[in-house]
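The chain below stands alone, shown as structure tokens; this is the form predicted on its own.
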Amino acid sequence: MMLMNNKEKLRKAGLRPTKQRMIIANILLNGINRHFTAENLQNEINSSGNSMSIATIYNCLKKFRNCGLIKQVESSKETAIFDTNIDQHHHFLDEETGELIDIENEEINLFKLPEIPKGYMNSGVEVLIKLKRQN
């Protein structure tokens, strides 16, 4: 099966591979899953010789999500994480650092969920465990 590179990928996912869509890509469609956020993203871009503004950076990781590329991690904190692991899986907080560490779907049992209200549907469920470090 051949590889699909990252312009296909863009395309598949139904947005136009622009300059900037391109260089967000060829960081994050590498195959290797990752917590990130923009700012993460910026300074890796700034690094690679490349400049994005934090708006353009957002602007492009909310088309990502929207179209499935990269998830978006909820946690209690004001910066949005993202997560190019977009298979069903859980995650750790470590609420001091911020970071998160991937739970795969199976190490956690879920027996009884709540009843949905109603004109709702369930889109996924996604358990994440806060940690403190003991003193």
Second form
Protein chains: 2
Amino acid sequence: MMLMNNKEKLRKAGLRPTKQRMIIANILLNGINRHFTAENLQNEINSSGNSMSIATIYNCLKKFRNCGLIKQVESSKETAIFDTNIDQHHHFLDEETGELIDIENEEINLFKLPEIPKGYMNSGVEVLIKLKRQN
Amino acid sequence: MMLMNNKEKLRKAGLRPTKQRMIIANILLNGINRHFTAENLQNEINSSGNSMSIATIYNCLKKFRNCGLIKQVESSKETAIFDTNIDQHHHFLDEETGELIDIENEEINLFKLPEIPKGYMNSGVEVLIKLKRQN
DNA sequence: AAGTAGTTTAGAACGATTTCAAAGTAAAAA
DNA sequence: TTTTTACTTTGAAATCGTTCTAAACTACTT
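And the form predicted together with the DNA, for comparison with the form predicted on its own?
First the chain shown before, then all remaining chains and molecules of the complex.
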């Protein structure tokens, strides 16, 4: 895999390397993986002496996500969804509609689990299988 | 397991069986499992000839959730969280702080997966392991 | 250099959820 | 019982994260 600078990465993804996108790319695409929110990012931009409209940050993150430069951590939707099924179980998620379908616990077999970090205990495992409509 | 009416269920959970909680319990705790939002529930309450402040519905759902009468489907938080790690991978979630920790894909082995519903294709599997601080 | 298509922006708008403080109600105490 | 106390409900306002809008701007093409 050959080296590529951020300008090239943006172009390759079909995105114009604007000033704003370069600022964000330079913060995010440096080889060190991390989780962050739009607000986190705005704070970093600000404290690096730059500034950017929050709308631009959202635009940019959406574009980056759609191009596969970053991911968005799965949450079933922006709205809280409750479930009367209180047993441990899993879900299919229709990515298009946000609809959830239960998967019984026995339908999934987690063969190997990672070591739980020190000081913590496992308080539940949830598997989400995302579904795309077949073409 | 012996039969219990909803008033008893509420009392057993340490909740006063108020008129409003009984209306909600009668809709939700009838043995048929389902997913729903606060708004869904309000519509059902309204169309059953009752009415209830949305604030009460949220209060009530939170209490029910905290008592284990219902679950809330896991979403990492109310805020969108992005991730620079674009490979398929999984997460630990510190339930207290909302912090996410990456789990490499190889650390988890999904031995048995359920059949994908007709017309859909699997577009990604995400495992979330919830963590509680150890006492 | 001029044109055009895509981008940024501040601010308004939005939807979901929480907070507020006052009025109401269930349970406990007298 | 009645009184007291603690908990609950309420509508309205506030808040939070996010999206929309429409005008100004900028990268790329001609």
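In this text, rigid core is short for the largest set of C-alphas that superpose within 1.5 Å between two forms. Numbering follows the first chain given and starts at 1. Values in this document were obtained by computation on a predicted structure and should not be read as measured data.
With both forms fit on the core, is the shift of the CA atom of H91 between the two forms 2 Å or larger?
The answer is yes; the displacement is at least 2 Å.
Taking the rigid core as the reference frame, tell me whether L41 has a CA displacement of 2 angstroms or more between the two forms.
No; that C-alpha moves by less than 2 Å between the two forms.
For M52, is the C-alpha shift between the two forms 2 Å or more after core superposition?
No; M52 is a residue whose C-alpha shifts by less than 2 Å between the two forms when the cores are overlaid.
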